[in-house]
Every structure is written in structure tokens, then in C-alpha cells.
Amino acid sequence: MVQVNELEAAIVAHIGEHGPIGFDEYVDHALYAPGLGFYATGGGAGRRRDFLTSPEVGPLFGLVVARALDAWWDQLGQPDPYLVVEAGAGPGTLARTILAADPRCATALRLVLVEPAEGQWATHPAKVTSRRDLPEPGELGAGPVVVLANELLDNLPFGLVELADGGWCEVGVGATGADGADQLGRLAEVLIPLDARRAAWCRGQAGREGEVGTRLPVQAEAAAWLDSALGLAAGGRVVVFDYASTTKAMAGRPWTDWVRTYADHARGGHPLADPGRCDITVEVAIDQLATVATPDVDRTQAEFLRAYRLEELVADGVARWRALGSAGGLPAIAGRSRVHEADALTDPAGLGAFRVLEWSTQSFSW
């Protein structure tokens, strides 16, 4: 008999009921149904766990984005308090470097953390505020704010269209027939055919010439995240940290290069194996965000690191390494580490190839 995890059981339970979903509101039940998602139930980025971001990687991450807050600041006129968001918090590791690396920024720095999985708060520095969703504009008091997402929009609810022999269609998900009265069916992708204002999007995303089996992601939750956080930055600026790419790219691509799933630091299977114990990542459509807005800066990981001074760091670091050596204990240790950190965090084959996307909201009006 085929097992059925909990989580999969449910799904196809309330397909049996209500008929297909979308794939979005399938990678939003296999990454976040409470108590039962892979976030809900304490997958996510550290050493211990599945996969690391850039802040797993050591303090160097911190440290950097640190200087680039205290850049923002004194730009924004070294508002009190200085309201920074982070979405997509995960475990708080971004906070606790940043407050680690002790900003000049510190006494007016107020940081909120939103993660929409509560089980993740326990890591969470005691210095910050957890929430699960986005503040609405004004909530946090006056003045500007600074919003960073770290590695979120790849993991917000994507669906999928897929050229079908018949034309465009949604891929959906239903589920098989039971084999027995003791075993349940299982997911499995269904094709809807899409209405022709939908489908003529398609087409201009991948060619009129496009072949049968091309897909293309479409992220709307992710625009919509975007336009809530410009409102909430009035006056301030959104940061976006992740991996991306564009639609058209996209659809030149197998679509299993650009959606994939993540445990115990490895590549998994196909998105509805087992939901709830991988992750389900998608790249981000640069341009399917800016039909919101287009980002003021577009540029690598390494390059936005190199603009805060990461090679000053480094040279600091091996300098403290090279005077005091292991007689210098855990700072000195830390300086001999930024060498590793920074090549990994620059790397063009991984995280340095990582946007950075950067809309300005001083001039923006609501």
C-alpha cells in the first residue's frame, strides 16, 4: 500500500471535496498549513536544518547589510527610531548579526521581524518584535522604514502555466483514484485551459513560437508582497535579497532548473512528493515585479556587498588573525573566518550571483 503522509492526505481530501487548486494554493499549503507545512513545522534555513542563506554562511552577511543600515540611516536623516523590517525572518539569524555587529545606528534602531511561522520565533533575538504578517502603513508610527526580505519572494505561493497541444493552459492540482478502500489517491498535475486574456500573456512571455511542454511561473503573490511593502516604506526603501531571473529566460529553461524543492541540505524531487517536508523555491520574475514598480538598483550579491566595504572587513579580519593568532580567541578566529565567508557569499556560481533589488520610497506617492 502507497503511503499518504498527513499534510498530502489532507490535500487530496479537500480536492475530493472541492475539486483541483491552483499550484499556488498547493505550495502555500506544503509550505505553511499550520502545523503541518514544512515552515510550520520547523524546516528552514540553518546548519541543523535544510539548506543555508547567506546569514547561515557565518557573521560576514550581517556585518555587511550592519554598514549598509547605517548608510540608509544617515540618508534618511538619522530618523529615531529607525524602523527596519525584515519579512521572512525564518529563525532571526539576520538579526542577531546585525545587532552583533553593533551599528552606529543601534540606539534608534527598532527591528520587527515577520515570519508567518510562529515555531520559528523561539530563535528570534529578545531585542525584536515578531509578527506574522506585514504592518500596515503607519502602524509601526511615523516615519520612514527600511524593508529587507532575504531569500523570501522564492518561497511565497507561484503558480505555473504550461503550453499545452491544445494551447495555454493553468497547471493545476488533482488527485488519482484510490487503488483501494484502504489507500488513498495520490496528487498529480492536471492542465486547465487558460481564457484567451491569460493565454495571449502567455504567448507574449514565451513566443508565439513557443514549444509544447514550455512553462513559465507566474508570481503574483510576490507582486503583491511588493506593493505592500512600498506602502509600508513610504518614505524609505524596500531591499530584496534572492536569487532571480525573468519570465522569457524562464521559459528558454526546463522547469525543473527554476522550481525546486530542498531537505536536509539537498536537491528533493518533484514539488508534490511528499508535501511538507521539503521546501518549494521558484526564481523571481524581475520583471513580473516590476509591473508594480521597477527597482531603482539591480545588482549581484557580490556587487552590493563589495559596495559596503566587504573587502575592508576581510582585510581587518586576516589583519586581527595575523597580530594576535589563536592567542586572540574567538575575534581573532572570526577575522581568519571572513576569508571563507566572503568568497562563499561572492561566489559567481551561488549566492554572489544572488539580485539585489532596491526601491527608493522618498519620492514615491500613495
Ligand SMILES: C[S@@+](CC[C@H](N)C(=O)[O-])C[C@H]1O[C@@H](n2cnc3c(N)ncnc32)[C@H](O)[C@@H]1O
Second form
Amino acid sequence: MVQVNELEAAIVAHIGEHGPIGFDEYVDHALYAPGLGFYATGGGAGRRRDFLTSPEVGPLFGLVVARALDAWWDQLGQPDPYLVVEAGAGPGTLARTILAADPRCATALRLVLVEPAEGQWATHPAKVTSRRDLPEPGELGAGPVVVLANELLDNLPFGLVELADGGWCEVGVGATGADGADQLGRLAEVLIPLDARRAAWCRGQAGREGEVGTRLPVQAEAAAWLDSALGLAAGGRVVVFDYASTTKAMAGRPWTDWVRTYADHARGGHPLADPGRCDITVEVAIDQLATVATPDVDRTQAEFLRAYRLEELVADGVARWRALGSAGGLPAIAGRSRVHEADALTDPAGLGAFRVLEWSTQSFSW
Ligand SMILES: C[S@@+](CC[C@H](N)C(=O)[O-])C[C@H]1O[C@@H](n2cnc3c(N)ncnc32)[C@H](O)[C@@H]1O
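Hand over the structure of the form predicted in complex with this ligand; the form predicted alone is what we had up.
Every component of the complex follows; first up is the chain already shown.
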């Protein structure tokens, strides 16, 4: 008897009824299907969950982002209210650490969290909107908005294409046949030939010499998210933190390098295995976002954090520890641990190599 989990059985049944689905639709089910998807059932960022993100390393990341929020508040002329939307807030750790850092803009700051997965809300410190879409422009009131997203875009459903023997194809998800009436089929990749226009885009990315088996990600949902974020920001700013690359660079690497699965702080297997039990992520293709708008600033996370005085904050923490030692209690210990947090957040082989993409939307006042 083939063992399939409940979500896999539901996807197989859906495919049996409607035919193969796109890889993007599959990712959507695997991560967000109500009651069964990975995020919908409480998987995600955190020491007790599945992987560590920058805010989960410790409070230093939120402290530096709070400094950045103050700087952007000044640049915007200190609006009150100061609208900041954090999209993909997960368990709300970044928002909590920003508030705990007591930024200068605190009295004006109106922080709105957008997080569709109910399983993530228990610890949220601020207003939550449950939907997946960003608020409509103007819905939060007049004035500029800063939109932040840490490790959101890598988690938005994405498509895959592959150069097969006969040409470029979409990688869809179908189901292998069941062997008997009481057995369910399993999920399996299916290749669906692309029309000439899409195939030409793929050739442009992979080059004519692209080898059979080459794959590319198609990140239409991430581009659509950016489009809405720029509309919402209206004279403010959109700031995205994520692991990122370019479509051309990904064409030259095995797809299993840039599509990754995680559960319980370990890399997982093929994304079609055990849907709902692991995260499925993709490196963000900066060039695909740039078809919506080219970022005004594109730098590493290490560069971003240093630009907002990471080193000074670490030195302050160390000085507090030296002055007070363990008699200084938790604040002194937190000061000392900034050294290790900074190492992790700027690690050139890890979080430090993430990209921070910024769009300043003065030119986008719709
Ligand atoms: C990798 S987690 C990042 C969580 C948090 N930002 C962090 O850095 O720890 C991605 C989060 O984005 C959420 N998400 C997925 N699609 C979304 C959408 N369209 N809008 C907002 N959040 C979304 C997921 O439910 C998940 O909680």
C-alpha cells in the first residue's frame, strides 16, 4: 500500500479530477492549504520550529532595522502616523524586536503585520491582517508607507521550466496511476511544452547552449507582490531582505541548489515528497523583480546592517557587559550576545550574503 499524507491525497484527488497543476499551484497547496499546508499548520521560522531567519537569531536585527526606520522617518519628514507594513511577519519576532528597541519614531509608528497563516499569529505584537494581499493603497490612511518583508518572496509560489529533449517545457505536477482501487497514486513531475513566446524567454535566460535538463524559476507572484507593495508605499519605501540571485545565474546551477526544502532545521528532499511537512523555498530572481521596477539600492545584508551602525550597537553592548557583568542582568547579557548575533547576521557564507533590495517610491506616487 502506498503511504500518502492527507494533503498529498487531496492534491492527487484534485489532479485526478482536473488534470496536472502548475508547480506554483503545487507550492501554494504545500505551504498554505488551510489546515494542511506547512505554514497553515504552524511550521516556519524560530528555534523551536524549522529554520532560523535573521530576526530569530536574536534582537540585534530588529534593533538595527529600528535604526533604519528612524532614518527613513526623518527622510520622509517625520510623518505622524508613520505607517510601516511588515509582510510575511511569521511569528512576529521582527515586529516585537523593533518595538522593544524603542525607536525615536515610536510615538508615530503604526505597525501593521500581514501574515496569512493563522498558526503564526499567537505571538504577534501588533495589528494583524489575515489575508495574503497587502492593504490597498490609501486603505491605512493617507501618506507614505514603508513596506518591509524578510524572507517572504522566497516563499511565494513559483513556477519551474525545463529544457527537455524537444524544447522548453513547464514543469507541472501530475499523479502516477494507482495500482488498485484502494491505492492512491503519488505526485510526479510532468513536462508540458511551452508556447513560442515563453520558450523564447527561457532561451534568452539560459542561452542557446543551455543543456537538456536546465531549469529556471518563474517568479510571477513575487513580481506581482512587488507591484502591489510599490502601489501601497506611495512615496515611501519597499525594503526586501532575502536570498537572491539572477535567472541567468540559476540557469547555470543545478535546480536543487536554488529550490530548497527545510524541516526541523535540516535540508529536506524533493519538493513533491511529503507536501505540507516541509518548507519549499526558491532564491529570489532579482532580474524578474526588476521587470516591475529596478531596485534603487541592492546590497548585501552585511552592508545594510553596517550602514545602520551595527558595529556601534555591538560596541555599546560589549561596553555594557564589561561595565556591569552578570550583575547587569539580562540587558548586560544581551549586550554581550550582540557579538555572536552580529557574526551570524553578517556571515558572508550565510545571512550576511542575503540581499537587501530597496525601492524608494517618490517616483511612484500614483
Ligand atoms: C519564511 S517565513 C518568514 C517569517 C518572518 N518574516 C521571519 O523572517 O522570520 C515567510 C512567511 O510569509 C508568509 N506569507 C506567505 N505568503 C504571504 C503573502 N502573500 N503575504 C504575506 N505573507 C505571506 C508565510 O505564511 C510565512 O509566515
